[in-house]
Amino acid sequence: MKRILLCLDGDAQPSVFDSVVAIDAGVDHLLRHAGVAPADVRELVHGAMFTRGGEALRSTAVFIGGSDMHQGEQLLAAVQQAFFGPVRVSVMLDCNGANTTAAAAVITARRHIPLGPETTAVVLGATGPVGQRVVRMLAQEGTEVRVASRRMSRAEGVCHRVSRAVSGARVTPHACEDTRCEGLIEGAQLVISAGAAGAELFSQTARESCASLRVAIDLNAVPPSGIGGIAPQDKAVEHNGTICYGALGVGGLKMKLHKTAIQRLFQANDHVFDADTIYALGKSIELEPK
């Protein structure tokens, strides 16, 4: 039976990116839907339902885009409503690609350092769909995370909304203004860069001279790097005893992770792929064998 997703998207149009991945992870047909709200999703999902049921609803699955995370939560949650009994399919989040990103970084760094209540990260940009995700991930491992924004309530609401979240998350929400940041660095072990792009949150002479640090990931492809003296193709470049990886260094497991998850959408019609389960996802799939 043909594999047939069902693509919803907040935004104006479609895009592109989440409809060739899906399309070069096998999906058979597309069913691409823009400027989708929660109203709308009951009556998009159930046409895609009713038209198959038992073993072939795993044939069908939904994927949630856009660039508006906050908008895709809500998207998910109508879709979930919209599913009774056994009547429902598979349904993955990941706008602006957000989860799988954050996942491939979070997976990343465990490369290199163990993730636990001996490492300290600091996440820059924390309070984007990127970081905001690395900060949560992080936290589930037990690591202590400095949250840092250029505005300090936002630090708090990623902090609080973390917290409530995962239980005994060690996360301190911290200002830091432009590349300011060398002192919100030192001690930590890992830092990881996921502001928007075009600013450099930390510079190459902050990161040369911080001796503690082991691993730093910039998740910016676009000019000037999030971190400053880290190309966009750096995976696993040794910068003055630091590894480090630019955005395309990662951007290898994230699109792994993302066309692995839309493959597994169709292996039963109960997954529900959001944040947590694609990063234990990414996590299985570190420990196949190669």
Second form
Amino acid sequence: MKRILLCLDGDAQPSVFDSVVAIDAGVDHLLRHAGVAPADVRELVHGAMFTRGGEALRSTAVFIGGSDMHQGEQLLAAVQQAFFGPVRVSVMLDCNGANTTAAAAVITARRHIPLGPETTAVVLGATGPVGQRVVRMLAQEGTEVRVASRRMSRAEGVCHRVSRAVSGARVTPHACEDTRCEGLIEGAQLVISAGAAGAELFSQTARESCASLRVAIDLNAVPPSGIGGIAPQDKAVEHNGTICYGALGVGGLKMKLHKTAIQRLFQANDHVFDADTIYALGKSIELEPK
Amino acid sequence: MKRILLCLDGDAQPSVFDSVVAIDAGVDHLLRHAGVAPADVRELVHGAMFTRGGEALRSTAVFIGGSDMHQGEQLLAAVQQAFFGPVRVSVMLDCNGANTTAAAAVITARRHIPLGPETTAVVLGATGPVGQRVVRMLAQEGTEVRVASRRMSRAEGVCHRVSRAVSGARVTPHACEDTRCEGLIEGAQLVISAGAAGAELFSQTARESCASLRVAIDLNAVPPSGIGGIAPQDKAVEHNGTICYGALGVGGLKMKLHKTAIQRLFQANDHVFDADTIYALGKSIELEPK
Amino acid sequence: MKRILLCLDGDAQPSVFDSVVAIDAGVDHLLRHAGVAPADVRELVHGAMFTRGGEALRSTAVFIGGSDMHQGEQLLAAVQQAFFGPVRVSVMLDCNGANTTAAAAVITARRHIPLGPETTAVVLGATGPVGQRVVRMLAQEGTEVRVASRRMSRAEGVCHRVSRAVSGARVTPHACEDTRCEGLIEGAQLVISAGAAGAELFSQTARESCASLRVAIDLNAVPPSGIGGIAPQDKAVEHNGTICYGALGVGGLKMKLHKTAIQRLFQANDHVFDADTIYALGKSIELEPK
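Now show the form predicted in complex with another copy of the chain, given that the preceding structure was the form predicted on its own.
Whole complex next, starting from this chain.
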């Protein structure tokens, strides 16, 4: 039976990135839908539920993409409301690759430092889709997270949402207007930069003068770097005692996790892959022998 | 040569149901078009006609779906106008599954009672796409059909259209405003309910008090049932002397017919599958040894 | 690795013709995008560039179609701007089949007459997408080209654009309002008609009275013919001493060239197929043993 992936995308043009990854993960047919609103979902998902029965339901799955994570979460809620008890298909949410990229970044950090309560992390550009997921995954590990944005109100919003999703989250909002990150970075062991492409958020000078910093990960692939002095292809490169990764250095794990998650969708008809499950899947992949 | 199905859909999102069935029927590539207007059809169909010649034309076909049967009929007319003599491809019209569902329902009834002039049938919710096709197929068999709708004018419209399509059709319009169906159901042997999802059109009490009724088929899969006391999965279950089918009880034959019709499209380049041809195909499938 | 073709189309409905040809050329998955504007291109193309690395980049390519060649050229420019050095995929521009049809017509003429400076050609309907490409390819061969349109200003525009693309182009604009083509056709050895479907641009009488004419090619497949007395299926048929081709007579080479170009896209990750490269590819195909 052919593997069919129903792709729901809130944007006007459906994601090419997500489609290519799905094909490389072994999907036979993509049913790509763009400009999808929550009100459209029921009819579309019923078409996936009522065409194949029993065991065959696991050969159809739903992927929610697009650039807007908030919209994606609404589509995911609508997908789950369309299910009737066991008559359902597996579904994955990964708007803008946010869940898979965030999980890859956090798991990469975890190779070098523990993520428990003894660690303090700074997330720069924390209000974007990837940044919010990074905060959430770190908070889930018990890490103390400083949530930075240019605007305090947006940083507070992220802390509020993550606190609701993760009980006991230790997250504090910070406004940060320049690349020195003064008063933000002192004492942190980990910094992950998840800001917009082509904008430096943390200067090389500031990074080199932060004695506590052990791991720095920049998720921006478009020059200039989000963290000064880190190149996109850096992968566990040491600069002044700090282990550094660029976007491409994290990208291998992100792609592996993204493809594996797509493949797992077709192993059952009731998977729901969102932040927590994708992060857990990433950790299990990391443990596999190479 | 790969089998290509050009899917023309008048709705803003193309049907997932139709696409999954087409894939399961062996189509290799779907070219899905949404928001299609009659004026768009010529260019699209020429792309199907002028790319493969001779015998290879039968490896391309057109499927017209969407929720609106009237619009679908306009698209079918435009498709046929785009053909040049023998330079054509096969085409199937099945908006909302109306032709295949109606055919499956009527053929199911036919297993239990003759459909000739000796039988009187009531079609509830007869003005929707499925209901209209049920009326048409019954009328073609010579059955006397009572065409019911909440509004008399709409029931009259259906009778008018069916009378034009089927010469000698014995159809009468009825307004029916409550679930007792008084003055509508007396003396009928068959009732088929094709109304909107989740609305009861004929109560259990009324059904049980109708002594003449031998077969009752409810095509609504979403609770509450369209006919009181019939569950979606009922399949030839006897309730008070009446043989009853729910939507899922008819669904197996509908799916088999839908898939078979898609497969037949690719056996010639000049099939036109609409109400009459799909009903005839369903009857021939019914005769095949299991 | 599956072959993926990202199809970018400026029209509201993506081209069916181009999709069928791509499938027949061996493409495994089409990612079809309609209504594409230059501003959409970067994100879409990055999805093609950043999902497969190294050698695997050649398994993804971009095809730009649609009915508007000017728009297509803007999309091609945007595609090329989205590339980062060697991180790129092959791309082909063939709006309305203009490059492949024009190349097939010019190469067909070349079988019968030399296209150097000793030849004078008339291009009728020269301002459409196919006509403009015919003028450009002839000019590149050194042929003297009379560029005809109903409106002088539009003919002048084509001459201007071709002169910019081809150094030393010998092109002159002509206004031509009736099918006698007086003062336009005298002394020409070749005429190619690339006007709108179903409009006669050059009458049979005028053609038969033109003593110098050796080759006449009509690219209009819908009656009446663009050149009087030439049937669509004519292929090297001699009428009054002139070798004549209709649209279908040229169509075989056009289809072969179109498919070959698609296949070549996947042999490297840096092909750019536009007028000159597609014309050169057509000439190399013509030299292959049958």
